[in-house]
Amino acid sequence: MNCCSQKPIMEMPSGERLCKTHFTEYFESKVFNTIRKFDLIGKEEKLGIALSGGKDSLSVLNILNKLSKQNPRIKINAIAINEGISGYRDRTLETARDFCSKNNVKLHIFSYKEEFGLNLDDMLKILKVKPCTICGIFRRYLLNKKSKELKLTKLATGHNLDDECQSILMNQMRNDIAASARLGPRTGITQNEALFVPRIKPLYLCTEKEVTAYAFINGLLDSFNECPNAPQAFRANVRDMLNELEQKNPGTKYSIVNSFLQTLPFLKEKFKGGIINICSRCSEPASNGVCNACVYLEKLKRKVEA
């Protein structure tokens, strides 16, 4: 059954098909729930959007900017992270740079280069890991540091409903329940805001092809383009495992993260508590006495004075 008489251009899991308006209409009202259910944004907020070019932070840098306007008491500002991924990262910037010159929302750009002296691609070149695990700990460890000096209130990211589900299962199959504790549309375990700027994730019920069909309809982006190193993480084989299970059975996806939220109260309520360490080296929140990223910096450091 279609929703009117234009032309549908996405059938939901009810059998209705909905056109290009009444998807955008039920996509967005669908992320301004999922604010409203899980409290993620106040009255007065100054909130920072980790904007990587692509199809999830842009989408949800959209929606923001327009809830934006409809109260300016919550101000807006974009966080980009140039890794320096060759011929990847530079396009995704672009996008994001000609996003925000149109919205009018003002965007901050931090390096690997100016900060760590070292693009991803030549700290690649020197240690021998796997992309996404340096890459991870630094991109968070600048999100963390400069929304803290930017005075952001909370940083949203772009994170779906797959990628909820790709964690969740992933820390299952690694034994982690720790870090699924840091899981859901608000994430970590303890708050405390002079250490770490409060992370929600307003796409969090969203479906990716959702957030990918509304992010094309709305010509956010014209392409797709998916980080080089993608392919080599843990984290790609679980989603082709979802993916495929969903095709199979319709709805897995949903029930997982349903299932996982009924059970996130007692995870965060279980390792709350924990000791946060501040970085010997740079003053940031470490789990030890020096934290992830001066780690790496100085196994980087010794490999190329050796």
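Positions refer to the first chain, counted from 1. Fair warning: this is a prediction, and the values are worked out from it, not measured in the lab. Throughout, rigid core stands for the largest set of C-alpha atoms superposing within 1.5 Å between the two forms. Compared with the form predicted together with the partner chain:
- With the core held fixed, the Cα of G42 is displaced between the two forms by less than 2 Å.
- With a cut-off of 2 Å and the rigid core superposed, P250 has a Cα displacement that reaches or exceeds the cut-off between the two forms.
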The other form holds:
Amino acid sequence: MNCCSQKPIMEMPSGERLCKTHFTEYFESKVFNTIRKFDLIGKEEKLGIALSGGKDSLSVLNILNKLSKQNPRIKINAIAINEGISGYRDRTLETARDFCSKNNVKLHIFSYKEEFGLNLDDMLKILKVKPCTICGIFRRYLLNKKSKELKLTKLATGHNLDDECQSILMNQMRNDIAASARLGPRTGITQNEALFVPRIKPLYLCTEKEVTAYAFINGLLDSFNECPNAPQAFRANVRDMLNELEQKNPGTKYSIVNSFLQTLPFLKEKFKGGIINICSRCSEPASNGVCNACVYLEKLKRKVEA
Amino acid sequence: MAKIHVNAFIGRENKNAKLKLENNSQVIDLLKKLKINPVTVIVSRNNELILEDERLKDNDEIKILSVISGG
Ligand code: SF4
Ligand SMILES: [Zn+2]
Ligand SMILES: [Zn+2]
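Show the form predicted together with the partner chain, please, the one above being the form predicted alone.
Entire complex below, previous chain first.
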């Protein structure tokens, strides 16, 4: 069934076929409904958008920018992290810069080199660790620290339904349900906003295919560009398996995330209150006396000096 | 039955493929031939998205863009 006389460009799991105009409308209202349903954004906010330059974060920024224009009490700032991955991040940052200057969005870029003294590429030459492990620790660290310095009330990320669905299944397969308690459309230790800036996922209910189509239609889709550091094999396997299931059974991903949402309050209750310490070196949140970022910085320093 | 020729750009691999398909083939036939799961891509022709049941024509220039992001 087609939505109107215009040529359809996307087919929904229900079988409905939407044209460009109606798909954009459908997508944006889905995001606004997600924001309302999970109470992601209040009446007055200074929102940060973690911008990677990829289609997901650009789509979030595009939509929140529209929201902010309709609603002057919602201010937005984009934050990008330059890990220092040559041949990859330079390109995605260029896309981020482009979008922000065309759309008059304030963009703050923080680099590992300036903040920690070393690029990710250099860190990986010094330490024998999985790239994504330290890359992720330092990125989360900087995003939280800089969000606080910029006095952001929340930080929006580009996580979509596919990302969430993969994480839910990966945690189950690794028997790590405590990690699932930290998932959901709104994360961060909300009762401790002085330490953690809450994270929100406006694309929570949008499939990766929908986000890509939206980005394509709105000129936000860059050519395919992959981080040269080996992608996580486990996530890639789960992703492929889910896509096969989705193809045979449209709506599978949505069902998995939706049933997860019904168990999430119980998980949050069960795993709440893990004691949060404050890092003795940098005052960022830590699960032990010293935070993970400081632990790795110390290791790097020792290796460099040795 | 005449065959048609289609040029497909495969975004994920950043390469072009020239394919020979049955007359009246649809996008889904092209994806099957390339062993690509339709859930993982969007497909465009002349910069417009097209659906899986869209018929392909001789000499069509098709782009197959991956929905998977890279890190
Ligand atoms: S794939 Fe890994 S190394 Fe590359 S940007 Fe993402 S987390 Fe960092
Ligand atoms: Zn329409
Ligand atoms: Zn620390």
